[in-house]
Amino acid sequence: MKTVSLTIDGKEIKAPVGEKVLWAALDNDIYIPHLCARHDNSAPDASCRLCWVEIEGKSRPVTACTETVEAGMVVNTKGQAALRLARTAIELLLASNEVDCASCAKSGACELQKIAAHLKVKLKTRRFKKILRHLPVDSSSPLFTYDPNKCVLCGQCIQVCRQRLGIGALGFAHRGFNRRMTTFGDQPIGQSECQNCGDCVAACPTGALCFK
């Protein structure tokens, strides 16, 4: 396998040709916040807007999940411009998320907690007005529950269900603030084509999908 050499945060590393900066960093123990990207997805949509980095020679920050490594590339994950964008993104997510760590089954294993700590942002930030959706929890599946109020719309559950398993029971509906993950025809998950494999729960980075 051909590789290229690049530098991330002062650390010289090697990465496969065609690899994305995000995975090159993570594979070398350099953490970059992210929610929507999956290593097995060759065309990430960069929807979470958290993996901002600065690359020498570029006039503005770029998303690490979409930027391909190049020989001699110099990447800075701690630049002030990149951090400002990432902090704004996480604060906007938290402003519409039902943060309830004390009673959440994913507490301690939640990416929102990890990202907030990494970016030095309070989970109950007051920078933006809190606007919650107050949507009903779907507990129709015998295996897990889905709480849309804790969903960050990363699409990881949809990617796993559709791309890896070929089921396609889950998808997005609506736009803007009303956007949410749902099933075909907006049926309860327990009445959909879901086969209760549990892979969507394992893929969920927050407490939106939890085993019963």
The other form holds:
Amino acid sequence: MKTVSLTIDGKEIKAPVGEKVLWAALDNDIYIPHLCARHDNSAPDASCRLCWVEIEGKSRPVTACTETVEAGMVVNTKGQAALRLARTAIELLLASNEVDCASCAKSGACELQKIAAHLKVKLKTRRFKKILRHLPVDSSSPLFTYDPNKCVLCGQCIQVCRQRLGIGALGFAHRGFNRRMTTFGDQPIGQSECQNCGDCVAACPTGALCFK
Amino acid sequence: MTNTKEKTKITEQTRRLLNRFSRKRGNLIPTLQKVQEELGYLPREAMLEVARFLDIPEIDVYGVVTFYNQFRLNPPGKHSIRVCLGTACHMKGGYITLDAWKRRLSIDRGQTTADREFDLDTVACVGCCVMAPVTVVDDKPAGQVEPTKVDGILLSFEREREKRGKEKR
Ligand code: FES
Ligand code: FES
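Next block: the form predicted together with its partner chain, after the form predicted alone:
Once more the chain from above appears, this time first in line as the rest of the complex follows.
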């Protein structure tokens, strides 16, 4: 496999040609917050807006999940401008999230907790007004529960459902604040085409999808 | 609301319309527009047909239909009620007017009454802000529509219906 050399946070690393900066960093134990990217997806959604990095020669921060590595590239994951964008993104997500870690099954393994800690943002941040969605929890599946109020719309579950399994039971619907991961006609998941493989639950970075 | 006979009819109608389109995903929106033009709305069966035709997940059709304001999931009523929530109307209590309509018709925005007399939705500024709060009733903007006026408008529709009923007899 052909590789290129680049520098991330002063560390000299090698990455396969065509690799995205995000995966190059993660493979070398350099953490960059991320929610929506999947390594097997060659056309990233880049929708979570968390993976900001600064690259020498570029005037503005870029999303690491869409930026392809180049020989001699100098990446900084700790730049103030990049961190500021990432912090705003996580604070906006937290502003419409219940954040009831105390009674959440995912607590401890939740990406939101990890990202907030990494960015030094309090989970109970008050920067933005809290507006909750108050959507009903769906426990129709025999295998798992879906709490849309804890969903960050990263699309991981949707991606595995179709790329890996070719089912496509899940998707996004509605617009703006009402946007949510759902099924055709907003049916309960248990009555949809879902075949209970559980891969979506494994892919969920938050407590939105949890095994029963 | 839709019975089996109506459902089969919808499926057949949709199939006929789809014949004119090629099976390209890029055709999703024009296809939906055509179907809505014919049927007046996008019933469940029609969306399922479109998904099958384009060979895409059903939820993707539903996602597009619920994203764009131009698509409706419910049949149009005989009368259309559009409550303006543009900036001026919002400031003048458009939301209160909307609530009044919702309560009186017992439906939410985007829905149609069970008797298919009224459908309710919102619009964003119809260009006559001086009359705020505006409700567009059957394409005609009505001004200063506060909750009492909502009752008035409904009453006049009722009168009309009574009159029509009498004339028929
Ligand atoms: S991981 Fe890059 S935008 Fe979500
Ligand atoms: S805001 Fe309602 S007409 Fe302009």
